[in-house]
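First comes one chain, alone, set out as structure tokens in the form predicted on its own.
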Amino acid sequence: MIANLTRRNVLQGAGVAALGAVFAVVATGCATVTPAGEAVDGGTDLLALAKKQGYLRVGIANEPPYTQVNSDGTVTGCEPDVLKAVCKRLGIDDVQGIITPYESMIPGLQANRWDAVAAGLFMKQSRCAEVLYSEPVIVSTESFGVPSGNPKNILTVADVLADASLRIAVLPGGFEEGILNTAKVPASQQVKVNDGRSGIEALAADRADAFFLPTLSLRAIAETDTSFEVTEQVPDAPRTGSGAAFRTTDTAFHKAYNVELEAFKKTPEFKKILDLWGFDAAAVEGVTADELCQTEG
């Protein structure tokens, strides 16, 4: 089911599918389930819900290595594995994934349309103060990518907002609007895009000088394609990383879920997928959701 394939090709409102064996397909904008299960911490008990129904619902992206979309519409991906081995741990069988842009996970989950966020959501201020976050299970950096050679010489956040021409291309509601957007860098500098492919063609095609990812999302797109490259991690851009996101109400199934997921980062299972993705495990070891909630934006 593991395949490695490329990385931020953002599907917009198509179906999903299963982690592990198989995820139930559902459609961005399909009806939700009501939830049922009795009262707890203001909201409901996510936790009997999803035991009683027998699976839990989940935004994602199509974004390798983070999360990934394969040809038969199953779903797998470090952060979606790591969420299907917890999962289990607590009871609970499988997860329906549900496709949905950056921008739109949030709000999503507080309107119910999901049940958790699990799709390199890297933790900010701004984000944390909407969303419990598990602790952290990858730790990322940042880069550019660029046309080869990199002819403008673009290394940094601070080369960007020295050389008012330049133009970068980022997702919207991706982290690295955000660290543009705290860093002040003006809305006409930044060229908004879908997804991975749209973010290299529009270098390509010159409507923009460098593409703001994570390293290792541009590393997974040039596997494939040597029409850019792939610049060293950005000095200047925090560090960050991501966990399961879950409804701020949702506060004893985060707790159950922080549990096991410690209890599983300890097991040979929780390392053998991050280096199936190229994370490293030993890099999220005495990181914190509290540290890396610290970030601006």
Ligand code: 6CS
Second form
Amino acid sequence: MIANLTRRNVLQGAGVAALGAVFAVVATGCATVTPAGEAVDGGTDLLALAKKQGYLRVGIANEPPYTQVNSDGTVTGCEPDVLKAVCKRLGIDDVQGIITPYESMIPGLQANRWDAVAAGLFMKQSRCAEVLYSEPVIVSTESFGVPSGNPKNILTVADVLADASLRIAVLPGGFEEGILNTAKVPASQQVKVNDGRSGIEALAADRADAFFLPTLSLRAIAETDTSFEVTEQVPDAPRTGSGAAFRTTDTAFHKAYNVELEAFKKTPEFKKILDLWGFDAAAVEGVTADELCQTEG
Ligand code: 6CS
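Can you return the structure of this protein in the form predicted together with the named molecule rather than the form predicted on its own?
Then the entire complex follows, led off by the chain already shown.
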């Protein structure tokens, strides 16, 4: 069974142990459930706990190629695949994914609903202040999904600012919403949608003139849906990048993870995973979390 955690029940989850059982997880192997609210702090504990129980709980979305939940419930996608490989190097056999909206990923991590986030949760100042990011695994770009022919010629954030009648679909708490807010695009021009699918539906229903999402996510949807087109990279949107995110108390785990990640990034397996999901391994070379954490928002 796959759990969909809305922001409301993530924040409620912290106290309501009884709810723990409903947060059944997508297991790539075993299917035990960690009791809700179990205290895990101080890095060493998390590593010891995860090794003992044989898995790490990870907050994910379901937005290929960043994350993907297969029909048999297994978790994959670029970020979980790299996380799984690095966990194996740390002696942790498995990961268990919990699907949740982007706006809930950090609150759920802090509420001990999961132990890591590996979902393409892009680094930026506000997020880097709340979690410990590993070094980047991927860098990527943003685009607009628009009706065929791009009738309103929406190509840049400046285009959105220049025409107050334009309505832009974004995910609540998502990086793109952050870009519009930083650019002072009023909320009246923002249409909140739950996920990739509902963003494209908003376009088709003429509830939005464009859907702001990562380029590769829009292209993945366009593989099976020809009702819209994907613009080139939005030139006035910041470069994005992400890695795994951990609680600020899990310092030892974060350190151990980065050591194994840096070693793994030098192996052909790392490039194979990124190639499989359409990411450019060379583009992330030399890019640091410190650098990406400078991104405004
Ligand atoms: O980091 C974020 O908030 C964004 N990341 C992805 C992979 N998709 C959309 C989301 O807004």
